[in-house]
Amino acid sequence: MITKMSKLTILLFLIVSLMPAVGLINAQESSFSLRGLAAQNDIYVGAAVWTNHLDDPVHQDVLGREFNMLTPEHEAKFCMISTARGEYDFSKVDQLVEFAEANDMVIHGHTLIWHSCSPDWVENGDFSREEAIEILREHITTVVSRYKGRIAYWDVVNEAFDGAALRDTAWLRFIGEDYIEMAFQFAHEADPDALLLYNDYGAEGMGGKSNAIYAMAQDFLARGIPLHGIGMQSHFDVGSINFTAIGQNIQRLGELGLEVQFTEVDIKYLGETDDEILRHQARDYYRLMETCLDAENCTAFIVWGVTDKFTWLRDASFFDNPTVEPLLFSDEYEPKPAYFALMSLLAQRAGVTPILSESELTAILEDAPAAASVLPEPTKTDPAQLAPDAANGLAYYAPFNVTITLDGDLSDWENVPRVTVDSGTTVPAGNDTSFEFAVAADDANLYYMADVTDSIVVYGNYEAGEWYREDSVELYLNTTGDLGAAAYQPGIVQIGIMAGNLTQPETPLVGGSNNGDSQISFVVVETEKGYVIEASVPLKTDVWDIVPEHLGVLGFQTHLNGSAATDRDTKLIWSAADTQDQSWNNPSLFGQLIFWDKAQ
């Protein structure tokens, strides 16, 4: 039996086999390419590249044929070109610039200032403010002046925000908050015609980080700081993208007169690659490009690499899927469903016959089947339970009118149903980590308990901003009544409680989106097998007013992050809908918390 998706796969194979042979058609003249159709839509479609990629003639051909913008993936960064003050090696950047110019490609320079790629002599230096300002000026002036008139766009500062606050970097410590505006001023002085962008991740939609970037942009423009656009990195997960929120953010930036570019697009996933995941990925690429085309101020769509075989995401230090295929071309440079989805969209918008028929495109764009949400009849395995058994990964029944004291003693949780979570998106071989959780309520608070089994409890390596990288437990609540909400808003919270609270209960370590709205209180107590967390969240706050009533529903989710060394190596997840660790980004993946009158 041939399924709808396998028919599409066969069709794509036939299209590929009929494509012009590599090198036989001038890339600048062919409309049967991404760059040809992008040009008809007045947009750049770009790709990131390393010089060693150009050692492969096929890579050169695909890059030149399909893309009209080139981004140096890493080799133009400060740490890559300077080993000592005033000493620079531009040989690799020159090679990329020359390739772009030979293939009529616009160059998007990446990046002048980034905290993760400052040379050691900067990071380990001891400079006065005046000295650091002069070093900043020298570097930016040297690089931008060298490529004046040749590099059209620059990511001037990259990832300066950690959430809504400025990231602690050497430049911030040496100079202060105004190092960012200085960087833009120095770049503009070096090349007044270059268009200058601020670039960051996790701020594509509406939220605290994007609000902080928007406020910075407003301030810069009001004071005449030469900022011309915002780069949205767009490292997404399949099925996690809130296109509406991204469109809203692009619009408000456009109202300031700023360009927006999707600067580092890749769409990843956990697990094996199959037709269905590639269909969902193609749908997400299509919708993201559609969001860009719908906005007059969105001027570029840059993928973070040409072929899957060179993607940074196959490095275990960045992502836990060594066979992930997040880009438009396979390891063998074969165009994937996402490529044809983009081609069809660009063709349609340009008034050209789409590559895919309407029915074939529908096969890609139709929504994924909704997860089963029909709950079984509530039952009690133990008649003494104060509420029914949880429905596996779908719903937890929380008894109310239960008295709980936050003291680490779990005796007052007797007969409150417990659920064991021992599976998730990252479970190492020989894993011995799991946790039991339970939830209850009285007339003032919602109570949460996590009893963690973990032979190695790691904490103290990270500040609260990176709480998820070591041992911690996450509690999620959606109190809005809209369980389908796909973006965080007031009334939806992620609360990360770190095991590090074992040693500093007087200074709570808490992270997560909107966690401050929860007014959470908690204790963390060491046990023979790991640690216990008991927490309470007020039912009534300035943001919500929860009234427990029999069969009343909240959105609910809980996770565990585990570490056996210096970074997270375990991720356990309760909700059956969250198969890609996306609850932090998409609350529609939560399960349900159903209140249960213990008197029933």
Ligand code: 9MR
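The shown structure was predicted, so the numbers you read here are calculated from the model rather than taken from an experiment. Here the rigid core means the biggest group of C-alpha atoms that line up within 1.5 Å when the two forms are laid on top of each other. Residue numbers count along the first chain shown, from 1. Compared with the form predicted in complex with this ligand:
- Core-superposed comparison between these two forms: the CA of residue 68 stays below a 2 Å shift.
- Superposition of the core reveals a Cα shift of 2 Å or more for residue 408 between these two forms.
- Residue 432 is among the residues whose C-alpha shifts by 2 Å or more between these two forms once the rigid core is aligned.
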Given for the second form:
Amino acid sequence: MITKMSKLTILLFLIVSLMPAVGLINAQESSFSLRGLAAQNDIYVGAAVWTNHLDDPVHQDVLGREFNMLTPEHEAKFCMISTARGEYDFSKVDQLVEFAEANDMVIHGHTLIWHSCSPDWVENGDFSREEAIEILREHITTVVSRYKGRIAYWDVVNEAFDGAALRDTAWLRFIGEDYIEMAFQFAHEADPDALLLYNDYGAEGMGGKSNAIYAMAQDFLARGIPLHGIGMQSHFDVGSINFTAIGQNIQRLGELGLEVQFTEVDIKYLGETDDEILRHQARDYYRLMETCLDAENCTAFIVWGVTDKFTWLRDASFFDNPTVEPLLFSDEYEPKPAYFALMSLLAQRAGVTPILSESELTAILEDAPAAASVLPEPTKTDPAQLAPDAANGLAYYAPFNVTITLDGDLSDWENVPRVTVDSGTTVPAGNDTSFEFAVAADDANLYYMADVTDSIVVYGNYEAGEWYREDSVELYLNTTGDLGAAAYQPGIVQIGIMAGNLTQPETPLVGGSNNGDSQISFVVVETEKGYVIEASVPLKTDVWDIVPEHLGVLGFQTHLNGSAATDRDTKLIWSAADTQDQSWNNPSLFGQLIFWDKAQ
Ligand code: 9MR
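Counterpart to the form predicted alone, namely the form predicted in complex with this ligand:
Below is the entire complex, every chain and molecule, led by the chain shown above.
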């Protein structure tokens, strides 16, 4: 017998199943998939895909079953579809769009304009502003109008900022700053119903880069430029996400009337993954999804791949880490703890029984201080030490309220833990170079010292512009609170101090990305075994305000460049994540500096 209630359910089912799929979240889907539960929470859960992933039937199954949004990971970009002006090959994009439509998935188009994937004929062209504007218009109109009404969201411009400044791209050179707003206008003209996003990385939380994007968005909206949302790429590291800052950023963008989507989520751990790491990763996924669910204007959570097997982070041209496991499904498509954590959160919020029991969920969510999340229990080998032993290559515990004088005499560093660095990316046979470093703070400065062992100290061959080619030591700091930041921005500095400062030159020999922001002071003195650098940076400058508190964290890294003749032949590196000497370029490879109250 059909009751009144079930008649209503059947009616509802019929209405819902007859509604067009594109642009709508079907809230009647099963509660046994991410997409079903996401729909009940009124958000999209998406995945990035290449067409060759679809060759694997299991991939097709998982993708269609679990996700209600699809993003072409690479094959819709300009360099992938156009080899000559006006010539396009859309076959791969079509394949992805057709798969999405056949599986009731909404399509998030990625991406119309990206400096890293402009065709050679654009990149190497020599165009006047007018010609370049025409090319921009042709490209955007061709692509957006082809998929009009079928691609609901577009990442119109991707990664136009380099820190807080506009990135130097071919479009910027040909056209000028207004190429970005033109791109939005052309896309809007081609499909007035498509929702248009600006997408970037390292701007998820609050900081110089996200402030610049916010200012651009505010300006666009004030001038009627059709911008509808901001994509936060969200390539993160386990244990280093500042959820509060991300929440604040989403909120302020929402106050402008903008949608936000997490567009390329992956959460990596570059060391060896064990059960504990998988739990921490699950917690980070949970908290990130929670940050989205807590914000009205956060509409999608898109992972940058379905299975770990296909993550871009394993690609030799990027991180080249064949064992990294940053996604929700294992190489064998087994759902990982992060998947179950997301399922449980979405279920809880939808009022459905979660897949994990309360105790299973507590085991994942247990609150450990974020800094210590992937670290062994802090211990002191020597009770007189002012802070615990460093977790090698991962974290250094820096005591504060320590009095240090910059004089090249290291006696005031007694009991501050020292770490020896003797490995890196270039270590010659018979190498005799190594260094010990230590860090401490008082109430005005952060102090750093490097005690270098080096039988041949070479200096005087290079100017400060090429400081890293001869004997020098590098100190890196990320004071932004976003340890996953993968690009330099205000508050992140690389400071290279040359051994040549032994000669006390009139202008100190110092270099490195943003080093001018650090207001560094230092002394360099010769020792029997090599040289010593003692340095300090103010805790408060124009760009940062560091307040040492117990277990407070900064991003931190230190390197040594060694030369025995005329050029660098030695590169020693502390942070374990930096396996390819990329810290100058990518601050997410730093380790952690954890402040330690010496009274503890
Ligand atoms: O994941 C994408 C990878 O498969 C491509 O080879 C690469 C090409 O540069 O692009 C990757 O995706 C990038 C995205 O388009 C923009 N944000 C950073 C992503 C990772 O590099």
